Amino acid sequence: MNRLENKKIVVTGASSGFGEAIALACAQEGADVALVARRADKLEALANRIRSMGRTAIVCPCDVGEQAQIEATVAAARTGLGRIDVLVNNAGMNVSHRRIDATTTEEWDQIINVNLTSAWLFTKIVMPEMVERRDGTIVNIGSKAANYPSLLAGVAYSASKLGMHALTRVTNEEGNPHMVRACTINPGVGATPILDLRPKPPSAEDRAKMMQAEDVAMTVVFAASLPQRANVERIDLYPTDVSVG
């Protein structure tokens, strides 16, 4: 039996990396998915793969740094899916300049806005229907940088992912009495395109030892498919070979 049969799921940052893998894994487990990201062409290609599985895929082009676009995206997802059972706040970004003295105000604002504020806004808009229905799961994709802030991850990125902990905790305080739950998944270094923004990108050999997108996707499926009475608030998912992060 598919673990997410007929669940209606919104995945942000779905055009590549973790988000793409999460959307595919959810569809493979029987879910219908709303795909959220800026690149409509990438979303259409992913949607076609999901539709070939016999599942519904809604393409929702959106700049998650813009509140009006988030509001329109949630409305489109509700219309296309009928309801929202699971929200996966995965959208994230980083920049090459990561030191305090090298980070500009514009870069700080952009990273916090995309990585954290968007997750709060999606949660704020989606959560009331979950509370009313007394059923819903919100999964926030954090980072090892939340537990171990570092110069490698950068000051703004680390701060944004630390903020995910607070968002998840408060979501559970508000939502748990109404059978709504939230989980933060903190992956260690993942072999995704964001690595190319590092001052010194890792080698192909090291990338093969890192968390792969499908590892994170399997963890999202696990968190979302638990009985609604059970909630795992935080999952730390690190590479077994600690030398790669």
Ligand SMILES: NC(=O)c1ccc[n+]([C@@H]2O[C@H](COP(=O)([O-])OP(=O)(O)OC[C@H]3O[C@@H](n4cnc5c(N)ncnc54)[C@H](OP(=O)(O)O)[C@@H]3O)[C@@H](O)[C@H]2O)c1
The other form holds:
Amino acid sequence: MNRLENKKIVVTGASSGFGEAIALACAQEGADVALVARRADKLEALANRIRSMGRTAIVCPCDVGEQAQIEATVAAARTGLGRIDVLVNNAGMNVSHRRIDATTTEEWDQIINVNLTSAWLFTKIVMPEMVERRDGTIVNIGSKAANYPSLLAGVAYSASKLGMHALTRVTNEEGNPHMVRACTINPGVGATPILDLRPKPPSAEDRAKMMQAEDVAMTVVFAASLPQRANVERIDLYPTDVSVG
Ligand SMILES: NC(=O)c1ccc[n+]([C@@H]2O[C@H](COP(=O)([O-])OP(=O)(O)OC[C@H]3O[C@@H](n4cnc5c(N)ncnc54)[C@H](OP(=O)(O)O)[C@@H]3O)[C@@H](O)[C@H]2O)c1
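Having seen the form predicted alone, the form predicted together with the ligand:
Okay, now the whole complex, with that chain kicking things off.
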């Protein structure tokens, strides 16, 4: 029996890295998925792979920094999937500037908007149907930077990921009485394109030692497939080889 048989799952940031692997792993476990990101061509390619596995995949091109686009995306996902059982708030970004003095107001606003505000908005729009059905799981992709804010991750990025803890806690406070649950997964460094924006991007050798996107995807499947009576609120998922950060 597949662990997510016939679950309807929305994955943001599905065009690359963790999100792409999460959508694929969910489909491999029997889920139908709505794929959300800006790059429609990448989403189409992933959707075709998922459809060839016999599952439904809906392509939802969306800039999660825009409220109207989030609203349209959730409406399209509901139409295409019928309902939303699991929401994975994974879309995220960083900029090259990491220091307080170098970060511009525009960069700060963009990071908070894309990494944190979008997760709150998706939650706000999706949660009522979960509450009504007394079933639903929201997975927020945080970061090790939430537990250890740092210059390496940057001031705005660290702040945005710390905010995910608050969002998850309050989602549980509101949702748990209605059997809706939320989990933050805090990955340490993983080999995805987001690392290209580091002031000094890691070498190919170091990337090979890091966690891979599939590792995060397996963890999302675990959290989403536990019986609804059990809720893991937070998972810290770090590379075993500490030399990579
Ligand atoms: N890799 C790591 O070391 C690491 C560690 C801890 C946490 N994380 C978190 O994991 C999540 C996934 O990151 P990743 O490592 O997989 O990086 P990635 O490969 O760069 O993927 C980022 C994803 O977010 C999407 N995205 C970015 N801005 C968006 C916007 N305005 N609207 C819609 N989608 C947007 C991108 O899609 P489009 O560009 O197509 O829009 C892409 O699919 C992020 O939240 C990141 O902060 C990563």
